[in-house]
Amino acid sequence: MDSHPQLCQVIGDRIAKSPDQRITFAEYMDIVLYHPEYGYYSTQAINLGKQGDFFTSVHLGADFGELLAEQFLQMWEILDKPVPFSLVEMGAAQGYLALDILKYLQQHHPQFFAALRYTIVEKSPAFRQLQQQRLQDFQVVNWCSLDEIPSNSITGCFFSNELVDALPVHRFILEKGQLREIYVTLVKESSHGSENKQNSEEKSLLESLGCGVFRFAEVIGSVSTPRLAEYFDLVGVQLTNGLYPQGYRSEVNLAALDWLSVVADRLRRGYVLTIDYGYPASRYYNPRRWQGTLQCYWRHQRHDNPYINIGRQDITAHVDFTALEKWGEEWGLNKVGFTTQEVFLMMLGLGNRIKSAIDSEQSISKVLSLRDALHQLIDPLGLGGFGVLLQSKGLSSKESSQPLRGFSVPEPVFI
């Protein structure tokens, strides 16, 4: 096991000081990913890409960002070209997407670029430093937290790419038809001595974490908040209808709802664009998906054990787009459209880019490489199968009636 010993100690300390010596999985996941000194996004994720643990659409070239820029341009035009028009990127990672968008707009749409204010909301200090270095030539960029953005102040678009899947999730299990929560606790490894050592001072317990004497384990208990049951009312899923097997487990992303509430509050007029992998609730909580969607990424290997490689691997869960849609409605966000990344990018002109790559006079190896990267963006079994949700707020009836290019075909059917 390649875990970060200081991070393990932080988690162990939190557990030892918590009631019943356990914490929710959401609290565990939050520490593992976002601890400012030892968390994954503070120490490991700056090496994202084909040489890291995983890669995203951004790592396949500038086309993804450039096509997004075209969609943002149309949003600006629909809103009658307001000045300023704010793009708020939430979770900008290494800053590549921002760089691609800004360079493209500066070169191809200077009037829009002149009206632009680009704000990055970034929780990771390591990522923020990297972004500031990469974007130092663009004076339109600023950094802040969502809390620092005044209520009802943004005209433009909040957007994210693979952010919501990394928000901490609660894990639950069905026992005798009842909703129960999965917690994280500490257990003593039996191979490290007699049980009387388990009653030693708390300091000794924590010091032993890095040596593997204790390990993290799951324990089942009553739900930590009534919001878990309320969540299923929101998305229209009945876990007690007799269709779900004993031991069925999955996740609930309450943090995504909290995040969307803040975004909706900050938006005065414009859009919220969410791109991520996930499903509608009916597919997410299908009784046959009885182990949930939680997965870990380590050196481009995917597995489902979040209790190894602690602080060294990414932990994610698929996004429930129905929850974002329904919760958004309660906060004044109207659904504009929901589609797949494949359809979204093709409607924005990716097909023409593929044709241009094939027809170009570059070397065969470069043409094949570019074509392969573009095809990966729309592969329905990979990035092309990602969900793309667009919501709006404060638009007039005339503005709302104008179709967005990326959403100008009927919604896909998820089986």
Ligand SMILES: C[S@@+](CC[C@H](N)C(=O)[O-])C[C@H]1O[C@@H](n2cnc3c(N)ncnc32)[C@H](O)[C@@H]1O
The other form holds:
Amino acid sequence: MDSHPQLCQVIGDRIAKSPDQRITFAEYMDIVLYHPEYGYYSTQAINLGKQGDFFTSVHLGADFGELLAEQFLQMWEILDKPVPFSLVEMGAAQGYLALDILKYLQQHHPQFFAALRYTIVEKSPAFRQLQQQRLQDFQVVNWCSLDEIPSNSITGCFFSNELVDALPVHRFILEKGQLREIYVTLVKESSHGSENKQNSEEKSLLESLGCGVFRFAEVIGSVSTPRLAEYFDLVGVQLTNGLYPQGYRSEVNLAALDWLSVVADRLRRGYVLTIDYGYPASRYYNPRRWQGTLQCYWRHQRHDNPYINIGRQDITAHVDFTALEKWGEEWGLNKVGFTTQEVFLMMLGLGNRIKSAIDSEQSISKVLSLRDALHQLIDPLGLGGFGVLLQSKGLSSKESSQPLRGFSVPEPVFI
Ligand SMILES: C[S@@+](CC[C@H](N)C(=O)[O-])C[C@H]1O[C@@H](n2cnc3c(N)ncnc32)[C@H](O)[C@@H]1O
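Same protein, different form: I have the form predicted on its own, so give me the form predicted in complex with the ligand.
Entire complex below, previous chain first.
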């Protein structure tokens, strides 16, 4: 599969115009995924799901959304049934999760449904369009950016499923015990190997050529921001303790911190629920995980080369849940609980759904496929191993003391 030529041109231009002829990996990932015309999430929006590049819990049926809806209902009850109660879904992709939640609440909990305001924050214009089509029957839904939500205005719950892993990350490498950053530059393809593209004649050539003549490559330099070193203080990881090998590389998701501080600022009273794949920092930055967690997905194939299939494949990195927890504390978010998706969904009643699927009088093939979908949601080696972090803000001590159903068993130990 070829890279998207216009997208390569855009990235190449950005590199050529930057002072050191290089951009951070975070800038590269941001353009590759989110360029409004040519980015992966603009052109491949249709390509999610069982037949696409990757699928999420949402593509396994309505159960995931319905169980989440049960958790939202309990949040509303704990907060003494405020009207309106806002659900703010961030990164809603094709809008299936919103549809499952809204349909279920309308049918099973009409009083809560009547109190609801459902806001979607979506960066991709293509996905926003899909969502608007899919959800057109629901008047309660509105779209805006996080910036458009006034400070301290939301009573309810901000939530996301697989948003944070899709935010652009910085990449770093340890060289002689020093934290250094991995940048993206251009090299010219030649029959005698490749050479750095430097002179201005080549720069103007680039303006008229796509990815065929130049390719993107990594170059190492000093860090672009002191925030990278500060991050490790935040999460309590000491990269200079002698345990990390020369050449150890990984990622830092500063965009996740920026995102969380805005969310915390907009929330007046309620919760932030984050579901994603990832680990606590001690496991994320284990010296043995020396190549980081960056992954690319193309038609269900997983690999670690973000410089091929540019604009045609997804790029993600695991989530450091310790960073969300610690950074959240600095912004007034208290950790309510952290668990796995397996435990979370079981506590919300997924076990009963498996039983009902088996007891139902449907054809054996239907029963088996239902059961298979439910099992996938709780498979500890797959979606069931995802982390589920719940944070809260502005709750009274009585409200804080009420255990939420999805978090009512002790936190699992992540090694
Ligand atoms: C992997 S998809 C999420 C899938 C979806 N939530 C699901 O469960 O199937 C990531 C989504 O986050 C959106 N996104 C990425 N960055 C965003 C941001 N800063 N604000 C809002 N949406 C964002 C993407 O456009 C996409 O819809």
